[in-house]
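Encoded as structure tokens, the following chain is the form predicted alone, with no partner shown.
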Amino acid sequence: MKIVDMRIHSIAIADPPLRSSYGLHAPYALRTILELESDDGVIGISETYGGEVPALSLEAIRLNVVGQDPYRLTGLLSSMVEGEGAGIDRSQTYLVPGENPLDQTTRTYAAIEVGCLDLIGKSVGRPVCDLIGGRVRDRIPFSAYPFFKHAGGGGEGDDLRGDEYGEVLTPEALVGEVKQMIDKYGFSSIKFKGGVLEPDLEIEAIKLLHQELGAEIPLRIDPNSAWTVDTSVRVGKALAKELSGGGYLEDPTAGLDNMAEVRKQLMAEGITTPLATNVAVTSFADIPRSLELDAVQIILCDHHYWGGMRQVRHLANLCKVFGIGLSMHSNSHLGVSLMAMAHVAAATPHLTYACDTHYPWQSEIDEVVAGGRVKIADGCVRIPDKPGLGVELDYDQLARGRQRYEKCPYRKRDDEAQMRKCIDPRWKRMLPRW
């Protein structure tokens, strides 16, 4: 079997005005859909970050892909998988995911790997999860992912979308948003994006969620490094009860040294709330120092910037050896990425927390998966009894996504610029802010 064609599709999908410490989501999120076609006419697909750079990076290796055997291609490209840099230079702390030049080759490799695995799976009639180690679960648990947000459902001009959740800029409104998500998708854990309002208001939001939902629903909060060490410790103390029982405090402050200091001070108070990260530890090179400092007790991996599905499974084995918890990070995405995440999770025994997903923030109008949205029921995605990733492309929908990309002015993610454009012309991301 040989790959005879590689097709790269830059698309745009509507995104609501969600807030984080990075700033404000633009009206469109950008994604790239990749197709790898074999000489047998079988097509493998994958989805990765969008915009000009990811598409150009894939185009740059076309001659290394077309004509190759998909069973061997990822081995031939293996020099790409480690990316460049380590520690703070490699971290996502100061750059939004997908915009770090030091993991550009890693993200490109991951997109090729997923496409090859989907192609191989469809060729031999086996699901991807069974190709990368064998499934240990059929249903993959995901968390609700509530954000503070401004009014609006995303899109621009004649493509404005309905606003399912309305404006959410108070603790009370956030509770309402979460209850809507639970009613619709059946989530049984909550990951709350903080770092937006004053810390006391975000403490109040978590306490209200705990009161409304009860102790059986684990709560997590991620302020994306917006706080000082002192503020992080104060929040950790205030929420010791609410973040217990399967909760965690994610990236409260910037850098492994600061995370380690937060951990040390909380432990001195008898507070064992684990610290999680998806920005301070983003490569294998970051792990030794994190272990030395006891800075991170949970890693939120991402097969896109960790270098693919098999790299995540390697990471899981390492985490199990050293007693580190594992979950999965998410970005704005469609069903192809959701199914790739689900297949990795299905084949990863050491998955200790429900995965993140932005999927509820995207809509049927933008989905490129044939048959419409991937179903989330009881907070879980089920691995279908189909080969590969278990999904195919709807080419009419894909064409609409390309048209949106061509019409919209966005070519990279820049939450800071969007914040200045729409909310405050003087706004600048500050770490720490509180």
The other form holds:
2 protein chains.
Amino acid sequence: MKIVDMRIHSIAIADPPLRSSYGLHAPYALRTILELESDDGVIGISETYGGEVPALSLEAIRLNVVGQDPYRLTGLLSSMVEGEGAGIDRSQTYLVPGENPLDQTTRTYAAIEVGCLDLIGKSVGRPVCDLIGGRVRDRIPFSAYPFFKHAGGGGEGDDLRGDEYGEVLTPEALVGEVKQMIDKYGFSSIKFKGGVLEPDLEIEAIKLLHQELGAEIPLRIDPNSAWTVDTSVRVGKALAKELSGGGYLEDPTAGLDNMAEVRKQLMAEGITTPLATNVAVTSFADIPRSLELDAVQIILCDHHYWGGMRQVRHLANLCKVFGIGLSMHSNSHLGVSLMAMAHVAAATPHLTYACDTHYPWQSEIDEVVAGGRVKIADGCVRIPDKPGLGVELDYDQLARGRQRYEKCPYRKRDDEAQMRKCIDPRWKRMLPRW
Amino acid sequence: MKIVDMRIHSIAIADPPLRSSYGLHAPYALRTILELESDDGVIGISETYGGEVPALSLEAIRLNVVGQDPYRLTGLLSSMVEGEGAGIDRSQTYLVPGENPLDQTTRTYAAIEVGCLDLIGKSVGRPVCDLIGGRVRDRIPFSAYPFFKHAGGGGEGDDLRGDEYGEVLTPEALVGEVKQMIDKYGFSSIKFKGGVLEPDLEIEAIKLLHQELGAEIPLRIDPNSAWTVDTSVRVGKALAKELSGGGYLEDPTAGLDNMAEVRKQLMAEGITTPLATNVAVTSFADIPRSLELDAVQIILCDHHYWGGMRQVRHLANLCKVFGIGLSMHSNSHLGVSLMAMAHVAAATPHLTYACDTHYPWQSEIDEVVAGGRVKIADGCVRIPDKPGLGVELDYDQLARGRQRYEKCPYRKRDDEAQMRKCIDPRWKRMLPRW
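Output the form predicted together with a further copy of the same chain next; the form predicted alone has already been displayed.
Full assembly next; the chain just shown is listed first.
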């Protein structure tokens, strides 16, 4: 089996005006859909970050991909994920995910790896999770992922989308948003994107969620490094009860040293709430120092930027060895990414938390998966009894995604610019803000 | 595809009277050959430690194996390798490899995993290395593995084998043995099994090897923990030049604390010779403390007891992250194990040393691989363009191995008993001896 064609589709998908410490989500999120076609006509697919650089980076290795055997390609390209050494600071604390030039290589590799695994799976009639070690679970739990948001459902002009959740800029509205999500998807854990309102309001939001949903629903808050060490400690103390029982405090503050200081101060008060991260530790090179400092007790893996599914498996094993928890990070994405996340989660014994997903924020109109959106029921994605990732492309939908991309005036994610454009012309991301 | 039969073959293979700090190799080494047959008649094979316990341990999970899909079985059984936590002392310093009850579970899992991978590879026409991430090399370098030995080629009674190397109990004879091995197999690195003669004689042996073979041949010495810290440091100092340039000092002394002390004292003298181990660190649970102490700079992986090929891939990744080198351990084995070692090595980018192998000590007469012994040329095993492990069983040879096993009076490896029987009735393994 040889790969005879590689097709790179840059698409845009409507995204609601979600807020975070990065700023504001633009009306469209950018994604890249990759197709690898074999000489016997089987097509492997994957989805990754969008815009110019991810597409160009894939294009740049076309000659290393086309003509190769998908079983061997991941070995041939392995220097793309093996090259990195310890001690290189790969932090993306100051960059939105997908815009960190230091992980472009591992992101490119991951897109190819997933495409190869889907191609292999489809070729031999096997789900991807059973190619990478074998599933340990069939149903993958995901978290509700509530955001503060302005009114609007994403899209622009004559492509404006409905606004399922309305404006959500108060703790009460946030609770309403979460209840809507739970009703619709059955989530049984919640990851709340903070770093937007005053910390006291976000403390209030978590307390309200805890009160309304009960202690059996684990709660996480992620202000994307918006807080000082002092604020982080203050929030950690205020929410000691609410974040216990399977919850965590994610990236309260910027950088490993500050995270370590927060941990130290909380532990000194007897507060064991674990600190999680998806920006202070984004590559294997970050891990030794993080362990040394006890800066992070949970790593959010993401096959998209950690270098693919097998690298996530390595990461999970490493985390287990050092007693570090493992959760999963997400970005705005469609069903191909969701299924890849589900497959790697299915084959990862040491995945100790429900995975994040932005999927509920995207809509059927943008889905490129044939047959429509992947179902999330009881908060879980089920591994279907289908080969590969278990999904195929709807080429009409893909074409519409490409058209949206063509019309879209930007080629990378810039939440800060969007914030200035729509909300406050003088807005700047500040770390720490509070 | 379902596994419809599992066949466990206990065999004995002739083994020459090799010496180590464990004692003396008995006339036969014990191995287990596993067959997993699928409903479409494909047979996956693997080889593991021999004797009663390994065979019984495999037998004990028969009901979890037969009826299962080989793609999924590794996931279903994953708790066998995922169960171990940090902090459990799994050292086999005081036990011969294969006789550590604490890694029986991972050894059993490994045998099943390799059998499944061979079955899958043979079913889809793909080499195993390309199923576990894709090969990064086609030719796997192995080391010459000289031992001090008594006269004799192994076997007993009317099954006595020829003695290719004769008695080797002096530094000069050892050099002759190595030259013979290099002439025959083309090895370009040497791992010398010490811990047998006075340390000064072993120092002399290494110096002679260095002098006769030149600095471009990396040299390792492994006394299997036979030395005190002081002796280890003394040898490390005496051989500072000879073990530099890709060589190492393997398990000079017993336990992580002593290893760490040797390292510290050598480093204080400016001697950077890395310390390697296959007994102080034999599982993931041993690693955090080893890192903390800087006790070990090179780990010898071995899929047979680390829990299979994918666990070795995880180990390799972890070693890379922490700047630890990776080599490969070996025991007396036949061609099935050799090919499994070669496949996992082929798919492991961070394998930083030539692998150990006892293979030259075994003979064509005992080989169960159809077509005869696997070729080692220019010191390397080449990954053949064949599915699975690239080897099939010769059932007549296998039957002869089973007959030898039946005749063999022992059911586990006991080098100490053999030493007492043949050389010195009062001999005891002593750590440290010198």
